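Below sits a lone chain in structure tokens, taken as the form predicted alone.
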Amino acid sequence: MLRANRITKIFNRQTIIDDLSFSVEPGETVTLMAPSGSGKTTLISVLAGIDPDFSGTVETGTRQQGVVFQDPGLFWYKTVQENIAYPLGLRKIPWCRNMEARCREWMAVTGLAGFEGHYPHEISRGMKQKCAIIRTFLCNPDLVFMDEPFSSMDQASARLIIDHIHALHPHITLVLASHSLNQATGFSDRVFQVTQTPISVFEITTP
């Protein structure tokens, strides 16, 4: 779950966020639907505790959460498997069999196998955001914060990335932040649409 109580945030003196509040309950998924430039990244990493210089309280009560930046922020001097691979060690979990049948399947999912020993620089942009959503899943989180995850994919991929969580997931709570209508009508439970800035308040509709 995840519980927002009246967050502001403020930049350069610039209001960003004012007195925000809302809930998504658990195993939701649901999007964060707003223009680019109207404080969706800002949102989101105030809610995965990225940036805690706000006012207001943030709960999840949640395990383990991850996120998916909207800059996929691979090494550059690392494989697309060791990319994916990075975030395990730090969290020493083991490479064991189990983990690398979950990895093919990925990777047959998401269209990236064979690509295995590539570098950033060899692929293409949707590729790098794949392998991003890849290494952030493989680690079993039950909160997953993802800014435009799909703005460089189309929208099949993206449908089977998303059925593919829930498959692997079913009780996992998704918050997405997008600027598409198309995506977010298509993968959500509910969409909360930004109807005004500074974010102070959203229209929630379900599709």
The other form holds:
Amino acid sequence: MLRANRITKIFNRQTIIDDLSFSVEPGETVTLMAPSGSGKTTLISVLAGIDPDFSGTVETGTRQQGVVFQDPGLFWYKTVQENIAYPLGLRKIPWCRNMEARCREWMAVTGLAGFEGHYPHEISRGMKQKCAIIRTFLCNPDLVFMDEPFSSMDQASARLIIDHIHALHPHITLVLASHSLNQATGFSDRVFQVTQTPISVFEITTP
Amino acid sequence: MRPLTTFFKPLVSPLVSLGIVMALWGTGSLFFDPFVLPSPMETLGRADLLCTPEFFGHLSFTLGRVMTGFILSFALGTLVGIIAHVLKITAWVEALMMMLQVLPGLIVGVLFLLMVGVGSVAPVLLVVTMTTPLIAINTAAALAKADPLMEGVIRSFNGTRMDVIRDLYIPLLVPAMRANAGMGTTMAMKVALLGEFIASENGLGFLINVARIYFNMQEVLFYVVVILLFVLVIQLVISAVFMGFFKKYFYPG
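Right, the form predicted alone is done, so what does the form predicted in complex with its partner chain look like?
Let's see the whole complex now, leading with the same chain.
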């Protein structure tokens, strides 16, 4: 569940989000669709609690949440495997056999199998993005924010990943940000379209 | 074979550079009187200077001052760079450090000589004054490269401030520390020699000053070659340590 209530975000004296309210039901996949530069990333940062400098409230009521950033944000000095396992260490989640099996399954689905020992500068941007996705989902979150997660992937890879997410986490709540109509309509239960800036209201459609 | 390659690879460029310097020097010596610019071979013929017990005494004084000055300026410069970044006053600190950096070492050396007299303190103080700004500026510049996104990534996994420091800032500091160690020791050596030249009765700088007074350019240049070789060895040790233990931090971000 996600409930945003009267969110306003001002950055450098410019209003990016203006009195925005909306809610997402548990287990729902929604896409925030907006053109580039309209404030999607800012909204995701606010909703995910990374940017605390805003007015209004965000209720999530979740056990564990995760974020997939637009830029993969991998540690340059860690291998693919170490990057994937990174949040487990921070959250004190042990690397058990079950975890290893899930990781192996993710690696196979995303085509990263065999690249475990590679460093980020040795793999493509799409692979880095896949690595960032696995890193987030391995912690078993129940709410995930994904900012343009498939921008450097083809539609088939994106579909595969979304299907795998839903197969592994049937009750997960996903909030995707995208500027692509294809992805928005193909992956979501509802599309929240931004029609004006600053973001103050969504035009909600059901694909 | 791999460890051997790893060890010898960093040797190639310094040795080639040394060869180029020697070749330029040798060419230059063809156009001047040997009393003004002796050839590399004539200069290296003064290797007998190495055999005197006094030489090692002077060398140990110089190395002691270089290391003391370098360690103090490394610690101080790193600390100043970190504080500047944390307090978001990098621009101010950089301006101040830049001012210190352009102070003529000769003048500062004379000032320290007048303040603390002849001995080890003046050269060490000179090293600290002249090297710290370089290290502070470099440290602050490295920390400024921290990507806010990476901080966001760590925080999104419930990472604390300590996690951000450990996983983002310290890895960013490693390449800067390697550069600081390389530049810092070279600078420390040059400045320590200047300090000894002005305000000391021992050390290689002092020996160079004495040889200069007698216009013995062979001896002056011989000590310069010795210093050059020492700096080269120090650089290789630094390179081996960093590339041996911290190589992964040097990968492109």
